[in-house]
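One chain is shown next in structure tokens, namely the form predicted alone.
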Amino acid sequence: MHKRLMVALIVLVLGTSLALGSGYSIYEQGAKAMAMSGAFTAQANDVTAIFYNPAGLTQLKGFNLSVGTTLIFPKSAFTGPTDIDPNLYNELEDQTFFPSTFYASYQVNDQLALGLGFFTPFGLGTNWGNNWVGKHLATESDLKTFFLNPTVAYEVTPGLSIGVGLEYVIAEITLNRAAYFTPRDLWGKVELGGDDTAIGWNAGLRFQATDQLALGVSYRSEVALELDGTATFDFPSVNPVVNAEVAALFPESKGIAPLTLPSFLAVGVSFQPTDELTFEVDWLQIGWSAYDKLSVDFKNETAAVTDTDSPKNWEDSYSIRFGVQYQLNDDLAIRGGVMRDNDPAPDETLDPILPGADRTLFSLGLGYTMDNLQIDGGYMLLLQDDREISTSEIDWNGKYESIATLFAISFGYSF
């Protein structure tokens, strides 16, 4: 596959970095489990389990299917830079994300269950327009992943099974910022955009210690990308001087780059006190750490465009997550949830690109069964907390605020 992929450019070219954090890492991925903040690890009772924990495949009998879509609305906005003015307020324009789902899976016996998903476990972007007092840092920012996850789930000994899947994952990117030419004063802009392939994969095991405990182990691997890609760079036509004096400074510009999506550690526990009313615990971890470094090795160099290798030291992150399910009567549930998670970027390298925080998320859903036809629904508020930078490397100091809400629906159907 031709790969145009070059996001550490970014760090060279557009003087911050892209750089994934708990806003980029999309773990609804069913709205059966996103009604319950996620806390779906060791009931992974539906075919979502291909994500969340692939182990509990062999709970289900026959052949199923789920589609699904989640509807995400961020909204953000920065003040500052408070060397400019403190008071500056600038906000993101309105975006919809609507990362979407499917998954298959089939018993083959009483042991073994086969399972196919795909899904998009890391992406979304930013749109500060392009006049905004950060146009030099970015304007506009758009990732997608998209993983093909066949997997495979047995059940060793009655209550406890293990599955393992490969994931082929597909990478895409857009980017974007105004450039700048200083020695005629000229505003231009960058443009990247390409793609990658990698392979990864990702195991679980759930565990059914009595009727009404149940414990669930689930693990992804990181997914290592070699990016190869082309920055290019647009500036007004002015005369031929100054034309030739731009197209030599800002060529386009092909290099490579390594990034690591991170892994996913996921760990639950549920609990059923009666036949209607079950509670699930989760703690999960997110393993940003592996973005410790940005290196860049460009093909053709300039005074404005060459290698680089900079440090950026992100901390994995942590969620704890806790959901509760009430079964009102055999066609209808009402589930809900609350979860804390914490960013991993530091104040040191935070940017526009991703103005992320700790945040809080509250949810709310509903399932009805119809024969063989599943429903579900959920509602998530993502409040993340206000974020005062006072030591940016970038000298970008000022305070992000962020709100989001997500709407999620499936549909499943057994045969």
The other form holds:
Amino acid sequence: MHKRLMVALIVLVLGTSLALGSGYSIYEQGAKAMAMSGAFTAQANDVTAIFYNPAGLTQLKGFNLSVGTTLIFPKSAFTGPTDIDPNLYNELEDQTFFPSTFYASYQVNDQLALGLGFFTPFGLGTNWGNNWVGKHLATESDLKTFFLNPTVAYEVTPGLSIGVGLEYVIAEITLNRAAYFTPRDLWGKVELGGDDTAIGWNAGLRFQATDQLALGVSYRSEVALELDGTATFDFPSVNPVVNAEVAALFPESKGIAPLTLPSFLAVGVSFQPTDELTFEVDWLQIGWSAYDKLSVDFKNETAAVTDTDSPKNWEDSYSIRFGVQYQLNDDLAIRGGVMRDNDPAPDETLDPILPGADRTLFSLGLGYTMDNLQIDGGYMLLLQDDREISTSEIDWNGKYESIATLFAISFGYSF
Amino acid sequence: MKLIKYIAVIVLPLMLVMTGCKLSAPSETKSTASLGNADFSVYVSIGNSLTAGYQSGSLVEEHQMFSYPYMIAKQAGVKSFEQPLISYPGLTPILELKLLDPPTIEPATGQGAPTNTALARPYNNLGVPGALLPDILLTTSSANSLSPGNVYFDVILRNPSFAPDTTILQQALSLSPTFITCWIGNNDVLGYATSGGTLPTTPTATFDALYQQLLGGLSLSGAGIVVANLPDITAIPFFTTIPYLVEVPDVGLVPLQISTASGTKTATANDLILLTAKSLIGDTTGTYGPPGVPVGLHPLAPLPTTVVLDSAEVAVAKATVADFNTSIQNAADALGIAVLDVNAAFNDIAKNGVSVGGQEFSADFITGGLFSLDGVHPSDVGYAVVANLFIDKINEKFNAGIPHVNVLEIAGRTSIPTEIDAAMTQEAAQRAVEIFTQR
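The block above covers the form predicted alone; next, return the form predicted together with its partner chain.
Below is the entire complex, every chain and molecule, led by the chain shown above.
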């Protein structure tokens, strides 16, 4: 059996050539779902359904708790910019990210279930160092989001469930870069930091059409943030005159940057030909077209600190996700998956803050059940297509290369 | 046992995949020079202050290390490229920006001295500040130069060290150069323009004949040669910084009164007010007109003709540059020598600025980054841009792959004095703000 499974996986891998987004989203919010490359909207049969499809919660009995984390090890390099040196190789400094989750659900009765989720579906972190060739564009960038998501699920008729939730969102952003004080031929640093909280919502539907076939639809709303923050400048101390000029031209400045987190729309179909085997195919749209510009509105502009308005013109991204699970025995399940998506950033506005490109993901994982305890582990390899930029509107042409490995583990307890 | 088998099926491929999933840095993490048909064994540069690496009114080691020939030599992997280095603060002391606004630019105190004097052969960089085209072919010392008293001829040519007395051209050829860059002729019209049209240009016919003679001489060496033509000098900050309108309290913007060859007139946008007029405008001491009458603001005290390039003189300067460039092109074409079109490149830069990897620089005085404090000569960054123009031309003509100078690494290298007059500090802040808001 396992041989056939491997063959099936290989066929899938070679057969997937959709040129399909990623942006700064993190769809890996559960070890089981991750092991199936996120193809989980129709199954939604563990407590991570709060993230993937809240309607799935009605499948769970009693109390269900889960804590989990995903270790992400990204690697990126930029070769260029071509107008300086087409072969200048710049590597992103190594960082590890561990977006973590907490989920809880309670089945009130046969129809009604309640849930609470905590997860981080958006984030980014890139650090190119303070002295790299693109320091005037970005040195260290960091976006963190935290979602608290209370959820209600209801089985309308046998097989048909709906779920809705509210999101309380906390977001925090830091964008650092170098600034050049031309008259004094002096480089300094700018640190732009801001945060905000906002409310969003989500809803899902799940239909168990037959014993074998299930459908799922899940939607998560846009979240409009008004990041409220401060720009601080740090220039080396030179002499009293220059220091005074710097202090006058580059004061600490309050500012507001609007940023909309995009919507998610996922549609999935799962098929279970035998008791042991489950397949699922999902389609996911992320509404990145909401990210049309990055503007910062300073409350007190000075001669050198002025409002900025950088066009981004991102497009919606689409992914196709395929997952499979094989239940070896009562305790152990093995899983695999593959996904392909497209990067939302157009060539014209792509910058080193987020070195994205179209991606292919491969995933593998195990699920182990021991009485009330459920342990899920997953591994994912993210292969980003090499991306050659020649039409940059910010004069930043060159080649981006990225790769990432992810390890997820979660512990669930049901009673 | 069955479980182990399944785990093996998953874990083994997983480990294989993981070992293959590192980005591998290329063996070369930046471009290395390939010289194509160019031979940089002995590289010699000929020219004037622009070639010497002169900036902010001085020739000084700190900036000579960013002369465009020196940067070309470094990029091309030249092992020995000797320059007539002069210690800080330069022979004429370098200008320093004491205050940002009003731009208070003063020479450093003290005087530098030549340091690379023991070199027992001519320098590779034979750019002599102040040199005119005829000087390249005829001058052996300050005494017989077209700008008598210009000690740079003595410091750089060091006659009679290489007896008999030799000219720039002769010293260049004596090095048996394999590669030559030549950028000469700027002063043959710049002197006219910076003097407000009071000094002569080199006659066009003379320029034409001498340029042919120069290239004929250089080509005898058998070296690869690239020459550069002349930029439209009226687009440099020396001519573009001071507006022809001045703000008079309670009145508003008033055009300046200027003195021209055809008498006093009211300035228009076509007349260029020189940077040297800055300290004269509004002066009432009586040095430039009747006492008590503000200079430039009254027909009785027009700005002197030496600080104004009026529209007729602008036309002469532009026409002369065009004529000289025709001569340069023709002479080079006749010998198959490549011409770097600095004129076109600088017109574009003057209009649009330069973006390097998205970092913007412009030809604006002080705030633009491309020009030094004398308003005529480039800054380190500006010279790096010039070096890259030459490199592009060399690569094109000689099928070479010399990498560009990383302009962004050149930016931020100016050393700024740490000691400064404390009384200036207070004013600095206030005025720094104003210089930007005025723009």
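These numbers come from a predicted model, not from an experiment. Positions refer to the first chain, counted from 1. C-alpha atoms forming the largest set that superposes within 1.5 Å between two forms make up the rigid core.
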{"query": "CA of L265, rigid core aligned, shift of 2 Å or more between the two forms", "finding": "no"}
